[in-house]
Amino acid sequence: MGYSCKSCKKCMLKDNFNITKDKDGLVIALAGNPNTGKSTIFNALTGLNQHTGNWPGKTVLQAQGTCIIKGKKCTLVDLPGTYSLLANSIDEVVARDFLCFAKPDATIVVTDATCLERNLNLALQVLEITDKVVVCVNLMDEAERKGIKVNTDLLAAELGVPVIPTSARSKQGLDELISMVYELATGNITSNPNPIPYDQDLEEAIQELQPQIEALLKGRLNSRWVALRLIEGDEELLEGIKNYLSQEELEEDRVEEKCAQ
């Protein structure tokens, strides 16, 4: 959609989720499991540049801080720990709610290369909300130790996405993580996620479905992922795209206002 002010979005960002950001800076995500060192590498990427507080309507914590990525102001949200994004907890709920509706400029989901198996679940659900992200693959030293060999080329191919090994404890592969996200934040480079294939039936389903929700949110969010949940029966996705929908117009009705006067 045509946003005459560019500033409006990200006013309706920052008062919808609390974020903190410059108006030309990058908001970048931060998901994963619990103990895979997500709280690590976000310490490490902000240093005492940050401050926590909760997110609106949530006794959950919320963690942000910022840092310089080649002279641009970054603003780093640390999302809750979820092992899913199937809104079954409040943690998952935040964690969704803000990679649908904020539509953070990027987003890195930090794996464990020692139990990457069960990590993939979450950044396979990730990867079907957004395109701009970012795997990071962390503890390879651990898994080194473990003689675990994890292949950060052929993941990446399978995924479609960039993939990045790094040790965080020992702050190793971060610069080049940080490097790869601000390349896919600023659309230098891009990213061609591979669809996850399902059954027949549910295929069906979803392309019956697709044409309609694409009529209506006109590519404001991913119309498969949209109809995978509605098929599931997620209602409170659906009040939270009501929602979405009708800031959307409010904020539209405002940049009209604006720009007539």
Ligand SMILES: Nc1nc2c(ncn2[C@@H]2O[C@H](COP(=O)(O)OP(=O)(O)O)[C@@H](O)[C@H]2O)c(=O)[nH]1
The other form holds:
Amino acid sequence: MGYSCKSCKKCMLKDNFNITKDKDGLVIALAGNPNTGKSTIFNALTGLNQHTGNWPGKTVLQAQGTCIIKGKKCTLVDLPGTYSLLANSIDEVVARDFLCFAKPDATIVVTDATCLERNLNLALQVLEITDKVVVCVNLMDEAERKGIKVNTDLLAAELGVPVIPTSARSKQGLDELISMVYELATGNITSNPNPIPYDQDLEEAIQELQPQIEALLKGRLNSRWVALRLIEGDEELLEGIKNYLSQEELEEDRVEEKCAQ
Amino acid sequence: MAIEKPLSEMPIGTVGTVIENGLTGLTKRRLMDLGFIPGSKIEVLRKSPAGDPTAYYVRGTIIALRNNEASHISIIPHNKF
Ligand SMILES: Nc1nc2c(ncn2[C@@H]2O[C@H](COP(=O)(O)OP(=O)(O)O)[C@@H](O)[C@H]2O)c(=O)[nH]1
Ligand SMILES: [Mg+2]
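I would like to compare: after the form predicted alone, may I see the structure of the form predicted together with this ligand?
Every chain and every other molecule in the complex is listed next, the one we just looked at coming first.
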């Protein structure tokens, strides 16, 4: 592997995740349960501008592609479909590490309107890691056929992030989705996910841990979420922190100018 | 009074509600993520030729579990889904 500067975001993304980020470009992740239409959305948005490979060092398929949104080049990353992000499997480690350490500018959580309840488990887990999330309720046509109505406004209010209904196979709602993603990724709008309250004993343990974690991580990961993972005994996450954070030590905004590549 | 039974002992066609996920650690967490949590409606769909694993319908999806996992999940059977 050739020389690469360890401190800029562009090289960090390239080295660790094999993601090419354009200067001023945006990185958008697609997360969701298997079979919710992630790849359909990914294909509709990137067309032929995509390529597949493996995640660095893993035998997990990686699909990335580009599209232009309002003049900005966006790199879309189709994450492995999972039911959880708690590192039960290699797919979950890949998806979780990307959200935690590659820090995409926005994440689309694709959900299945016909079994939302199941899908919200993952959506809530993503929202504990990052607040730059748009929830896409896909397969709306299928839901309608089954007589299922989804109140996306209410869902958005409950979750505290934008919710966009789509039927990706017939390309319905994708313009709205992408323009919401753009607004969120560029900071034109901010979201404010409602924190998930846990039992009192857990909340007390979180309160005890969180300040110490915050002092160490200085905002690089959501300290409440890290506290929860430590309480649960998640060794995988410690592994991820060791792998990725030392390189990112320096302010991640001190970017491209200093890097020759 | 309905009585809790281990999921692994339920014949094909049984429908019921999950009462408890009695596993521990990562396995418990994984099955929770798959939808095996108290209150979930569940249906026993079919067994593999060897009788293990068994396919269950839970929260909108089909999930196969090994009997040594399903034996720690208790359900109350009822008449319809
Ligand atoms: N009816 C309907 N089918 C969809 C929609 N989106 C995706 N599909 C279909 O759902 C299946 C799974 O989609 P895919 O994109 O592969 O899901 P992934 O596993 O999340 O990548 C495919 O057969 C798609 O054609 C939709 O909005 N409506
Ligand atoms: Mg796919």
